[in-house]
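Here's a solo chain for you in structure tokens, the form predicted on its own.
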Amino acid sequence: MLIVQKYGGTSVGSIERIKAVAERVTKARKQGNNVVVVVSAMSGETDKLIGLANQISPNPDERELDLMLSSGERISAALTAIAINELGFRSMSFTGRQVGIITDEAHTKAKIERITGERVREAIDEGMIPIIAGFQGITETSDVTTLGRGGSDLTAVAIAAAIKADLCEIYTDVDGVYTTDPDIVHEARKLDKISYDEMLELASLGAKVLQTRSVEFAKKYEVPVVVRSSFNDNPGTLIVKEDEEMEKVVVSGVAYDKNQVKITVIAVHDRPGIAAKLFNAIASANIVVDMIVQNVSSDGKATDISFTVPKTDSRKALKITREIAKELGAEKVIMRDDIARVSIVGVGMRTHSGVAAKMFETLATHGINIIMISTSEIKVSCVIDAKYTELAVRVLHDAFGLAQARNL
């Protein structure tokens, strides 16, 4: 088999852990597999580098930030290659540039446009174990870019797609994908298998197991992905194309995200083009908007528009919104950062009714007020006061019987 293995920051968090990774990689090689490895920076390294930059500037230039941040993964890659060579195998480390990961120019959250992957294939043909620095690429004009938080997941899946790997293994500090956060619900159950769509929703809704864009890439190119722990040999969670068995399960998981803010434009004129002007400006700044709610004006003159964005983009989004609101003659703009989003996800929702009603009833029974609601075919999300997050997760996990692997 041709396997791509990705190791996260905790998996390469020390020299001892890097040596353990080298042992695991060479074990797979001894079993007759060709292995390509993608590594993250050592745990804490990226935050340390960002901290250094923030000591100089509260808003460092993003091009310079990317060049600096890319160094963390390069260090991990070189150390892992050295450790594998010490075990008697031939290994070589590569940067994103060296393996031909070409991205757009959106610094700090670039999107992969293509991968040449020639040097990876050449290294495999020469009997090497390639070690690739994750999280990074280059633009057409050779500027270094990074792929956003969790970007090494995207690197691994994209490399797997480019070289047509049989499997992409994502090694992390958890055993797999759980029905919810085990730190909140001790009865949370590890899922043996989950669909791309369910994983995509869980990742986008706050589950920190995989980066959202890596799941999108896996789905697009049908790359089988396994999430498992680098600290033991337990079987992980397989992420694959949806099948009939998955549809029988109404709700697969409960996700939450406290890293959201709600921005509201108060009393803006209710006329065509207002929302387009606001959200075009926000999109132009590469800010992803999640939920949007517009109140219907009773007099046809003024309305309120509320939307949520990640906390990391809150200052930028607030600044843009205030500028646009001033142009539009809105009364004011307010922001709340004491909110959280709680969501239920499951492909079985497509064929079962009453799921949303059960979620709303469960929250109401426990005195949890819903601020905003968003739905899709396979998910229902509610914005609530952040102080009720853990309670909401526990009661929803219980209401849908997720610990017992049966729903409704």
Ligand code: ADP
Second form
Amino acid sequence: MLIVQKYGGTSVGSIERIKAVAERVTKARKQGNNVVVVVSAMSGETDKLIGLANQISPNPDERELDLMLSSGERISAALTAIAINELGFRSMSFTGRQVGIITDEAHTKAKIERITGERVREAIDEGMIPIIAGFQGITETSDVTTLGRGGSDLTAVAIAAAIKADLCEIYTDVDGVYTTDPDIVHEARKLDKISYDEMLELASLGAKVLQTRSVEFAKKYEVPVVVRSSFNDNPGTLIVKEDEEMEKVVVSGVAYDKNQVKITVIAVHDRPGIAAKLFNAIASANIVVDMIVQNVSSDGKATDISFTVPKTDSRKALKITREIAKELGAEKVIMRDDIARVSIVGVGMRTHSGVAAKMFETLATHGINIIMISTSEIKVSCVIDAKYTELAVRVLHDAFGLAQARNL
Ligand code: ADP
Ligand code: ASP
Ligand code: MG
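What would you give as the form predicted together with ligand ADP, now that the form predicted on its own is on the page?
Below, the chain from earlier opens the complete complex, with every other chain and molecule after it.
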């Protein structure tokens, strides 16, 4: 088999851990597989680097940030190659550029446009174990980019698709994908398998076990992905195409995200084109808007528009919104950053009714006020006060019986 193995920050968090990774990689190799490895920076490294830049500027230039951030993964890649060589195998580390990961120019959240991947194939053909520094690419004009937080997952899935690997294994610090974050709910249950669509929703709604774009990529190219622990040999969670069995489960998981802010434009004219103007400006700055709520104005003249954006983009979004609001003659713009979004996800929602109502009722019973709501075919999300996040996740996990094997 041709296997891509990705090791996250904790899995390469110390020299001891890197040696353990080398053992695991060479074990797979000894079993007759060709292995390509993708590594994250050692845990805490990326945050540390961002912290250094922030000591100089609250808004560091993103091109410079990317060049700096890419170094974290280079270090762990080289150390992993050294550890594998030390075990008597031949290994070589590569940067994103060296394996031809070409991205667009959206620094700090670049999109992969193509992968040449020749050096990976050559290295495999020569009997080497290639170690690729995750999270990074290069623009057509040779500037280093990074792929967004958690982006090494994307490197792994994209490389797996490019070299047509039989399997992409994501090694992390938990045994697989759980019904919710096992750090918050101890009764959370590990799923044996989950559909691409459900995983996509869970990831985009905050379950950081996999980066959202990596799941999109896996779905598009049908890359078989398994999430498992680098600390034991438990089987993990398979991410696969949906099957009939999955439809029977109404809710498969609960996710939460504390990294959103809510921006409200107060008393803006209620006429065609206002929302288009505002959200076009925000989209042009590469900011992804999640929920949008527009209140119907009581006097027919003015309206309030509220929306949520990721915390990391809040300054930029606020600045743009203030500019547009001024142009449009709105009264003022306010921002709330003490909010969180809790969500329930499940393909079974397509065929079962009353799921949203049960969610609202559960939150209400526990005195949790809902600030915003959004739904799609397979998810319901509520924005709530951030201080109730853990409580909300726990009571929803319980209400939908997720700790039990099946919640029909
Ligand atoms: P890595 O450094 O290996 O990429 P991450 O920290 O990015 O690891 O992701 C793993 C973490 O994701 C887990 O430690 C867990 O706390 C968190 N997590 C959140 N939601 C889930 C979930 N539904 N299933 C498993 N882990 C989850
Ligand atoms: N090191 C990067 C991060 O912390 C990428 C990754 O770990 O996947 O976000
Ligand atoms: Mg991660």
